[in-house]
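So this first bit is one chain, no partners, the form predicted alone, shown in structure tokens.
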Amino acid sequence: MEINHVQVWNECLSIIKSDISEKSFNTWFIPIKPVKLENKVLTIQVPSKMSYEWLEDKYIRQLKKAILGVLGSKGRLEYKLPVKNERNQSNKKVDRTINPFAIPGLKKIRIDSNLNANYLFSNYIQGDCNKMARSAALAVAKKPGGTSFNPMIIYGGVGLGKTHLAHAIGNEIKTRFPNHNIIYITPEDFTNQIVKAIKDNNIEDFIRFHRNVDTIIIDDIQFLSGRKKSLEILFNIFNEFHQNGKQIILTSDRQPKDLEGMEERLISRFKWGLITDLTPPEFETRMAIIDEKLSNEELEFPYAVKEYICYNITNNIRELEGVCTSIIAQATLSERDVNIELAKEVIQKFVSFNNKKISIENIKNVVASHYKLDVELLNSTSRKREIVMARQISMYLAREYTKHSYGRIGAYFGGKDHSTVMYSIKSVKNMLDVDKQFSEVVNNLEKEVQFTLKG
């Protein structure tokens, strides 16, 4: 007799419950409702987008184990958000590895910009830390390609708002100039599109596509370092854009002069326009960011709690917002009061991982030391079993403990392709589910990574 979606989910819950604490289980899994079961695909409804993101981030391994355990190797899981959020589903991120080339015979095409509609000037808090950058960005948005700020390069540390500001420029341009073609792209997507163009023997179509673009935004340009073909094509696109008065916007984690593995001719062109930096927000700006974060929430934070957060999270806007989100989650789902005790509990978790800044280099050193390997071997193409194992574990830990994308992680391992990183992480996760001894090794390495930061 076939089982229905309710029975399947109940069996999944039994498996999940044995793997996590009762408090976590009651908070994150009890509110979920099974919706349907079709062709081994179970659809569940989650209370909110935040719940979905939390499940994907914190409990994906438990969910995978449960689904495969109940439905077999072909089992899959899909999420359904509440009706009130369904109108936003059209804004979901699309697969940008699909060939975006021009349609033959058309002089100009409409282009999917890939912009995040939530990143606007209106919710980008201005302070001394970003005043010049924001002002210049707004000037560019009002007259793309028509100011001396071309190219515009925004640089600064992780979590300081570079990506938000870049998207805000793009969204403002779209509002002011509806027929203006904008494209936002990451180095990973840019390289993937070039690889596909070369494979399909249509590199000319790739270049022709970019001639239809009026403004190009490339985020985290430093991750193109060392990619010779990508840099060559970027150089040609850059020249064509500049000569035709089209706008170029780049973000980076460092100044152009400090970019390693970047062609000198490109660096010299980066200096043609405006180079502006973002610095860590001062106390007043951090307070304003929290107020903006809470403006769409029904929950209020006492002033003392906001002050406590600002004194403890000082260098990273992303962490500041993450702490607020976690406090909201705890207060809403666990029915707790928002007070200093709750703030302290949440911040301790962020401090242990984020403010201590677990880096990929730190992870590589720990893993290489465990396997008694030269750390440079993790960047090699060697297929020796112990080197492959150490490399895959390092990539897995990098994904778990940093906020880097697959492509960015690959860049730290000798320029490995994002698909290689995805395969490595998947391999480790599969072994964690079936090999107890391997699981103990990885757990010990996780503890060692954390311990090295406390000393």
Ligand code: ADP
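Because the structure is predicted, anything quoted here is derived from the model rather than measured. Between two forms, the rigid core is defined as the largest C-alpha subset superposing within 1.5 Å. Numbering follows the first chain given and starts at 1. First, how it differs from the form predicted together with adenosine-5'-diphosphate.
Superposition of the core reveals a Cα shift of 2 Å or more for Y371 between these two forms. Residue displacement note: N296 has its CA displaced by under 2 Å between these two forms (rigid core superposed). Core-superposed comparison between these two forms: CA of T381 displaced by 2 Å or more.
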Given for the second form:
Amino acid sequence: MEINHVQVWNECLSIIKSDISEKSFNTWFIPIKPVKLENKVLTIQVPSKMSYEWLEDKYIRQLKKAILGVLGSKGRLEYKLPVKNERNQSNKKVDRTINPFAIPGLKKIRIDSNLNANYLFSNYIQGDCNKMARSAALAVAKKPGGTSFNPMIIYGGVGLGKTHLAHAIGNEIKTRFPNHNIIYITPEDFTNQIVKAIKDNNIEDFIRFHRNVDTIIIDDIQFLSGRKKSLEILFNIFNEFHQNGKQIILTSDRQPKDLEGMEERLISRFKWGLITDLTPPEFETRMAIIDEKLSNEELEFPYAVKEYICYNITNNIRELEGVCTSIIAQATLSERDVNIELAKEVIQKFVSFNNKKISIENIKNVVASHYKLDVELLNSTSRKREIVMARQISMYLAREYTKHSYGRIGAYFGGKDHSTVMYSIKSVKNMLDVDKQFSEVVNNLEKEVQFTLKG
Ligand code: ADP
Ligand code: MG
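Moving from the form predicted alone to the form predicted together with adenosine-5'-diphosphate:
Let us now look at the entire complex, which starts with that chain.
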């Protein structure tokens, strides 16, 4: 008697079962339904594209072993995917069949979301200034691609919480849907990737990559203005995402209609979704935000000091935070009390700092004096550990705080070349990720760089 697809699949399952954990087996293999067996090709129905990709990525070896074991060396496997788009009412539910053995390259790309894990809903204080945006963001996070808020566009002035909210959505989606592929990208990276793809002649790969993405977040889209190629590709990605019920989240420092140098057709697409704004926080919200930020600190601020800060810094939350951080730095470094006098001083300096440029010389001085080194050594080619470290940190801070190019920064360090600077900065970033102590040192240096600015 001919063996049928159900029997074949059951045999495969018993082989796979002994190869992987029970939990994985139940999650990934139980929901699969065998569909047919023809000429040693077994077709299985998987519940979603996601599960197909996961199987391909994680279990291709076990699958292959099972299929070949049961059907012999001519055995093949094909997947049947439901063409999803429940919201698209058309009933042409075409089956898409993919043969993983025939197309071995079709592996799911592992996507690094690039999300900042500290930006969450739980520490995003709600106020009148952000009520609408926050609740829409939460709705999107609960049902990415499944609300009418697609695209979701958050706009608002500098330091009002766009980036924080965008990451909060991403992090929430990740928590709720661990297999959901989500990426956060800045216009700069987006453009760089496109430039590179064009150069390497694989723009197709770039677009294919985005087919693996379920939610895309692009922060500060105003920076894409005038970048023709990037906008054209964004337009394509946008259409594909929208058609496939995938979520698009954008932030901008102005209303879409005011985005100059943006393509008209793209702006009109933006209107399909929800455009919501963030306004400067009211006094109470500012107080609540300060409390939230200080809840992680050892130091307590007297109420009057918090009040003083909130009266004086009214329309930029980043500045509000910056002032608190500087007060903490100053209080700790110089062992001073946190009082109104200190707050006043800091705010004055802070405000002038914001209108002032930090110079590379200034950074070098701060770093050299921290390491008790002669500033000149930063320009040398010495490979002594401490000097290298000080030099690399200085370059990193220079890149963060000045707008200089790598090449130009190199010039300030005794004529190092562009790639040395890039490498140095990368090493610092890598260290920051893994070494807590190091990151504290750099943090303190940053505070000092800001503070030693003569007002
Ligand atoms: P934008 O992207 O609009 O310039 P950010 O999202 O970078 O602003 O916010 C600036 C800083 O203010 C961040 O550190 C962020 O955590 C903080 N912030 C903004 N809004 C809130 C809020 N509602 N609650 C708590 N912190 C906030
Ligand atoms: Mg931002």
